[in-house]
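As C-alpha cells, one chain now follows by itself in the form predicted on its own.
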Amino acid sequence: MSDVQEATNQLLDVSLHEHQKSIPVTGSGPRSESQHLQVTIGATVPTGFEQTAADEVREKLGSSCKISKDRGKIYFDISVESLAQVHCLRSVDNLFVVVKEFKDYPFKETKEEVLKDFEELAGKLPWSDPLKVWKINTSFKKKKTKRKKINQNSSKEKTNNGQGDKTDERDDKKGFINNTLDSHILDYYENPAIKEEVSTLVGDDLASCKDEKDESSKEETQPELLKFRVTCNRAGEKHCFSSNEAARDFGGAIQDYFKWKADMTNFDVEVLLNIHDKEIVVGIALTEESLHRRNITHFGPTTLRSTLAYGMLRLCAPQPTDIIVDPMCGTGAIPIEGATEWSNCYHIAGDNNPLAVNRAANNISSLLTKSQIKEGKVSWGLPIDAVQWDICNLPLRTGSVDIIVTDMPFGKRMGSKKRNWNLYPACLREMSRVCRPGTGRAALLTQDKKCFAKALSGMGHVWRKVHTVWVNIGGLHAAVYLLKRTPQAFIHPSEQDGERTPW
C-alpha cells in the first residue's frame, strides 16, 4: 500500500468517526456505504491549462476529465476514497463536489419567473451524497486565513474565498477601496479575471450585518448550527437577471429548507451557483482557500500562482536530472513549485534584483521548514539554489541547461514596455546559448505578445516556436509560448562579425 493510499485511508477513518454524529444534515448511512461514495468534483484551474489539470488527473487519480465550456474549469468523478489525493493535485486552484448540473436550463421569459425557479430549486436537489463528501472532506482541507486580519494587512495578502476572483461585498469593501493599490499588488497575478459576474449574497442582507459580540454570545448558549452562504458566479450576456438577484432568492430559498443560519464571512458552507449562459452548475466549496497558496510566504509585485508555475512546468515535460532554471525568479514560484513536484532535476532561481533573490531564498527557507515539521524529522533540503545574476550575461556554461521556465516582465508593474524591445531579443539570445542545442525547450510567459513576437522572430535559428497557451492573469490577455530549441550551436553576434570570443 502507498504512503498517499494510507494516508487517505487514515483521514478517512478519522473523518467517517468523527463527523458520523455531527451535523445533522442527511442520515448517516453505513461507514462502507460513504466510503464507496461516487461524486462529480468540479475544479477551477488556471484559464488556458485546462487540458493540463485534465492529463494531471487522468494520470493522478486515473479518472477521466470533462473540460467546461466555461474557461477554468474541469469536472471529474471519483469515489470518496481518492478525496484527499483530489487535495493534493499541483494544478487546481479550487475544489467543489457538483450538487447538480443542467446542461440546457429552460430559463423562462421574464425576471421574476427565473428567481421564482431558482427558489423552488432549491428545495429538488440531491444534496445528500454532496453533504456527506462536505463532512468527510472538513478533516483535512486546507483552512482559510482570518478575513479580519487580512483587511488590516491587505498590503500582504489579499482576501480569497475559495474562488480566486471572488471578494465579500460589504464588509471588506471599504478596506479595498482604501488600498487599491496595495491589493492590486498580489491581485494582478493572482486572480485571473474571468468575464464573469460574481456576487455573494445570502438569504436576508441583514444577516451580514449582525452584531458579532451578540452572535458569538448566543453561540456560546444554543447548539452547533451550521452557517452558510451562496455565491453565484453568472457569466453570459442573456439573463434577465443579475448575479446578486440569483444568489439572494436561492440562498433564501436554502436557508428556508435546511433551517441553516445565512453569514457571509463566517460561514461553514459555501453553495456555488455556477451559470454559464444556459448552462447551471449547483455546487458547494471544499477548499476556503485557493490551492495556490502553497510555496509562498515573501510576496513581491508580480507573484506567480504555484498552479500557473506548475502548468507552464509541466508543459516541458521535465525529465530526471534535467536541469532547469528560471533567470527572472522574482519570489521563486516557479523554480519552487518545480524543486517540490519534480525532485529528481536539478533547479535554479536567478534575478537581477537582490530584494527578489533574497525573497525566493525566504520561500525556499519557509517551505523547508514546514516540511521539516510535516515530517518531524531533519530535512535534506530541495534541489534548488537562489542566485543573483543579469539576464544578458548568465554565469552558466554554453549549452548546459535542459529546461528554460520563466515569467518575463510585462511591461506593466515590472519594466516597461519600451525596454522589452532591448530587453526581450537579449534575453531570447542568452536562453539559447546555456540551454542545450536539439533537446533544449522554454516555457516563457509574457502579456508583451507583439514585442515577443518581434524579437522571437529574429531567432528562428535557434529557437523554433512548438505551442502557444492563451492565459487570463488578473484581466490581462498573456500568453506561454512553449519553445523548442533547435540542433544549430550558438554563435554569438561579435563571432559572426568575425571577431573570436572566448566562451
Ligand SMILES: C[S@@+](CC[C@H](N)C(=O)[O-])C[C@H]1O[C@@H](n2cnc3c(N)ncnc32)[C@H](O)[C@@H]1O
Contents of the next structure:
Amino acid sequence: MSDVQEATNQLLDVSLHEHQKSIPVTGSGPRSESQHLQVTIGATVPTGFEQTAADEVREKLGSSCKISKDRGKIYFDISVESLAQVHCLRSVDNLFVVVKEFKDYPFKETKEEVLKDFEELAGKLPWSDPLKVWKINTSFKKKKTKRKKINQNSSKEKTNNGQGDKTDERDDKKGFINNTLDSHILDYYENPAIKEEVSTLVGDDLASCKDEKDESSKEETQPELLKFRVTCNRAGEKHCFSSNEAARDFGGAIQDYFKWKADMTNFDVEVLLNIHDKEIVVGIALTEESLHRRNITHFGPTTLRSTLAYGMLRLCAPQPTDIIVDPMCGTGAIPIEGATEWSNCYHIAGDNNPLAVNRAANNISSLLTKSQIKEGKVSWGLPIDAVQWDICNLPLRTGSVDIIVTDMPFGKRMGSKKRNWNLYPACLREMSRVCRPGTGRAALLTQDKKCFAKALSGMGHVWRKVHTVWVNIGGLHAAVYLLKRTPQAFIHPSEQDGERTPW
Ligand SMILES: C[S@@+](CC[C@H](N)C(=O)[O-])C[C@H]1O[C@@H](n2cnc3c(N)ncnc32)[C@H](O)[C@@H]1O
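Output block for the form predicted in complex with this ligand, input the form predicted on its own:
First the chain shown before, then all remaining chains and molecules of the complex.
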C-alpha cells in the first residue's frame, strides 16, 4: 500500500462528527460512508496552463476536467479516497471543494433583491458532503504561517462601496459591521488570472474582541465552535453589488444557518463565493497556503511559482535521461521543480549572479533536509546541480542538452530592456549551440515580447516556434514560447566566416 493510500485510509477513520453538530452523518460509520463520497474539486492554476493542469489530473487521477470560462480554474470529480493525491498535483495553486455550481444564475434587477437571494441561498445549498471532505482534508492541509496586508486604498474603496441604509439594518441584525475590510490576502488571490474584486466577510473588530473574552470564559464548559469566513471573488460582467456586500450578506446567512462564528484570521472553514459573469460557484477552500510555494525557502526578487515552472517543463515533455538546463535559474524554481517531478532526468541550474546561485543551492539543500525529515532516512539526493555561468558562454558541449527551460529577465525588475536587445540574441544563439539538433526543445518565458520576436527572427535556421502560451505574471502580460531545435547543425560564427574564405 502506498504512503498516500495509507494516509487516506487513516483519514477516513477520522470522525466527521467532531465539529459538525448541524450536519448529521448517517450510515454504519463515517469510513464506509466517506469511502463512496464523490465530489467536485475546483483548482486555481496559472493562467494559460489550464490544459496542462487538466492533462496532469487525467494522467494522475484518471479524472477528466472541465476548464472554466473564468481563466485560471479547472474542475474535476474525484472520490474522496483520492484527496491526498489531489494535494500532490504539481500544476495546481489552490484547491476547493465545490458545494454548488450555477451556470446561469438568475440575478435579480436590484442590489437589494440579489443580496436577499444570497441570504436565502445559504440555507438551500448541499453542504453536507463538501463539509465531510473539508473535515477529511484538514489533515492534508498545510497551515499558513504568515499573511500579507493588502493595500489600504483598495480597502477604503471597498469600505465606501458597502455603505447604505438597508445594509445597516442587516448588519445590526446579524452582528457584522458593514464595510469591514479584507485586511489580509491569501495566496489564492495571488493567481493573477483572478483580476477581480475580492472581499471577505469580517466580524466587527470590537464585537470579536468582546467575543474572544467571552469565549475564553466559556471555553472550559462548551465544546469548540467552528470559525469561518466567506471570501467573494467577483469578476466579469458588471454586477449591481460589490463583492464586499455579497460576502457580508451570504456570510451573515451562513452564520445564522450553522451557528458558526465569523473570524477573519483564525477561521476553520473558508467559504468561497466565486462569481464570474452569470456563473456562480460556491466552494469550501481546501488549501490555506498556495501549493506553489512548496519547493522554495530562499526567495529572490523574481521567484517563479513552482506551478508555472511545472507547466513550462511539461510543455517540453521530458523523457527519462534527458539533460534539462535552466541557464538563468535565479532561485532555481524551474530546475528544482524539474528534479522533484522528473527525477529520471538530470537538471542543471545556472546563473551569472552569485547571489542567485547561492539561493538556488540553499533551496536545493532545504528541500533535501525536508525530505530526509519526512522520510526519516538519508535521502538519495536530487539529480540537480547549481553552477555560476554566463548564458552567452556556457561550459557545456555542443548538442549535449535535450531541454532548456528558462525565465528570461523581463527588463523590469531584472535587467533592463536596453540590455535585452543584446542579451536575447546572444542567449538564443548559445542555447542553439548546446541544444541537440533535431530533438532539442526550449520553453522560454519573457514579457519582453518585442525583443524576443526580433531575436528569434534572426534564428529561424536553428529554432522553430511551435506554440505560445500567454501567461499573466504579477499583472504583466507575458509569454512562454515553446521552441524546437531544427536539425541544422550549429555553426560557430568564426567557422561561418571560414566557410566564406576561399582557402
Ligand atoms: C527572471 S530571473 C529568473 C528567476 C527564476 N526563474 C527564479 O525563480 O528565481 C532571470 C535571471 O537571469 C539571470 N541572468 C541575467 N543575465 C544572465 C547571464 N548573462 N547569464 C546567466 N544568467 C543571467 C539573472 O541573474 C536572473 O537571476
